[in-house]
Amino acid sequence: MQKERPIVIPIASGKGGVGKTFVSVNISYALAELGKKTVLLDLDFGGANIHTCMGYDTAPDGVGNFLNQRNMKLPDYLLTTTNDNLKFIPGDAEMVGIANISAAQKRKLINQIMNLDADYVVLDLGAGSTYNTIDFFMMSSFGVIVATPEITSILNAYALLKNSIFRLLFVGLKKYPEAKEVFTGLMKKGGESAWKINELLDMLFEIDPEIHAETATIIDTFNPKIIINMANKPQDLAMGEKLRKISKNYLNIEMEYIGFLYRDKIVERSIEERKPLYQIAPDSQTYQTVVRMAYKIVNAKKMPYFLLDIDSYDESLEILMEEATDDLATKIDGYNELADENLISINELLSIVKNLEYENISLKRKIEELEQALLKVKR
């Protein structure tokens, strides 16, 4: 009798500094306490830091590892935690040099995370809109973005959400040239009109109803979740229904909470301790909010293991996704049009131009400050 896979929680978010990996952490540890067996595993290519959240002051072998050495399985690297249930497999120091790993390494490092012994297996995966990024997070149909209650966190999360369908449409309907001409069209366009499911919808009706219709099934398979983090208000959870509304006005994407965490100075602790709320505050109202989410995960309906097709990965496909990506952060266009629908106010409008002006200020003292370090070295 085949074993059952394990269920893939993929957890990411728009932009870093929102919590992301303490979630990921502290989750695994709430999926274990619930008697679940669980698996933790580090994918920040280029930023991977779990082992840190474990006591560890330098990373053991890990994913970086695996990917370098032929005759290592995944397996191989599960490292203990304090929980009988949880075992982590870090990130190691070798994962700086692959932050852009080939098709076929993720091929190999996909088909050996569905075959880990485990109940379920929560993926640590880097901020922003990458490819590496996407298709892991399109591992499973229970992905989950963390946000905090920010303009900006909330449009990156968005862009990371735009750029998910994109690519989960791209690829599922790649057998259609039709369709792939469609999408091409689409990204000339630009603008945050470009990205309307609607009209991606009735142009691919007028193509062929079938189609259409295949495309809609693929949408509906797409079920992302929504953490707000760092919260200092009820009412801050505003902004995640704004994201909400946001991923339904453009994306035809029904998403749902699963947790809202306030700011909390045991974390802080947890952070300074490097050590989880399970060991060092497991009565805390942040810790049982977790267990609530965990909760929430063993409960849910199962989901179809995997969204994108292994096989359907090639580097042509990536480059063109890696010029598609076209973080919101990074630019103005089409936050007019959010502003015209409603979807956001004219202050946010102001901040996030601010928070960009801001950004771009620092990035040129950075660049500034390098041409002084260098004209110094060619003295």
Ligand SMILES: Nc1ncnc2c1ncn2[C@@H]1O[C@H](COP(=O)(O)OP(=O)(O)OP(=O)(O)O)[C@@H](O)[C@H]1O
Second form
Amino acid sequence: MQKERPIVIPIASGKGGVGKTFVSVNISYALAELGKKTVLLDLDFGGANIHTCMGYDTAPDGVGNFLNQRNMKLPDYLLTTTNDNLKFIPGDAEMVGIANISAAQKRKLINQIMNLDADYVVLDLGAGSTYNTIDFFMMSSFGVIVATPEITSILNAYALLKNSIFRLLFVGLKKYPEAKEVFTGLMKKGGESAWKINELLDMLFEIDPEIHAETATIIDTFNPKIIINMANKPQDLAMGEKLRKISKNYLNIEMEYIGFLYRDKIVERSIEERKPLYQIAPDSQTYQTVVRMAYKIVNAKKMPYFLLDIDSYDESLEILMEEATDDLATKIDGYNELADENLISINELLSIVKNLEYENISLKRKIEELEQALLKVKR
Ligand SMILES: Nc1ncnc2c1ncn2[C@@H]1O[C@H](COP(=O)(O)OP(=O)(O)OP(=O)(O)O)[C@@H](O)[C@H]1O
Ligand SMILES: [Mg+2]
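I would like to compare: after the form predicted alone, may I see the structure of the form predicted together with the ligand?
Next comes the full complex, and the chain you just saw is listed first.
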């Protein structure tokens, strides 16, 4: 009999330092406490640090070593924790050098994650919307986005959602050239003015009602969850509401709230002592909120958990090229939408655009390096 695949819960954020690792570690413990066999995987290629939360000074071999070795299997790297139901796989020093993992490596990793012997696999992802993060975020319709109630965090969370849905549409519409042309046309226009996914759906309906229906289903299956972390006051909930509203309005994405966490000194203590909250403060409001989130995850109605076909991972590099070209336009477009909703001031917008321009130049440089490396390999 074929074994049931685990439910994958990727934890992502637009901006760094918002509490992804804290949430990943503590949700994993809470799932384990609820009796679920859980594996926590460190997939933050930019700054893997779950091992420190688990009491290790340096990371034992983990994901990086697995990607570089031919004969190792992912379960070979499982480490135990203080809860029998929870195991973890660290990100190690070898992971840092492979920020741009190849499609083959990614497929190997994804395949083995899907075959782990667990009820739940929690992925702690890197911040931002690089194509690596999005590919792993797309492993599940249960993706969780962590944001703090600050404007830049909300903006970047929105950019992550937008890039994710574009990634899904890009792959979904690939087999219909006419539809894809309409989509890329709208994306190019995006730099000038904001457009809504509903416009795309209307245009697709004109081309072919079946393509329209298929696309609407793709969008429907994408139901990311949101956590607002490090809130200072109940009113901070409004920032999450704004993100939900604008995502529904512009991207047709239905996001479910699964948690609202206050800034709490106990979290700092937990990091300092390198112990999870359930060990040092199981009765704290913060840990109890995390447990409620785990309940929500366990009781969520099951969705097709794998959004992209494994074969689509071959296209990553091609998509990366397209993305970098359109990236700036698309991102600025996202900010237009937020300005429309009076969520952001002109000065904030200007400083964000400056940062984006800088990011875009470095991204293009990285792609050139990658192309050179590819040419060398092909020769
Ligand atoms: N609810 C909270 N209350 C107080 N401090 C918090 C809370 N959540 C996270 N922190 C603190 O914020 C810092 C960043 O948290 P964390 O490392 O989990 O973020 P991250 O999103 O994983 O960051 P990165 O993008 O660098 O991986 C940590 O020092 C953590 O202790
Ligand atoms: Mg982290």
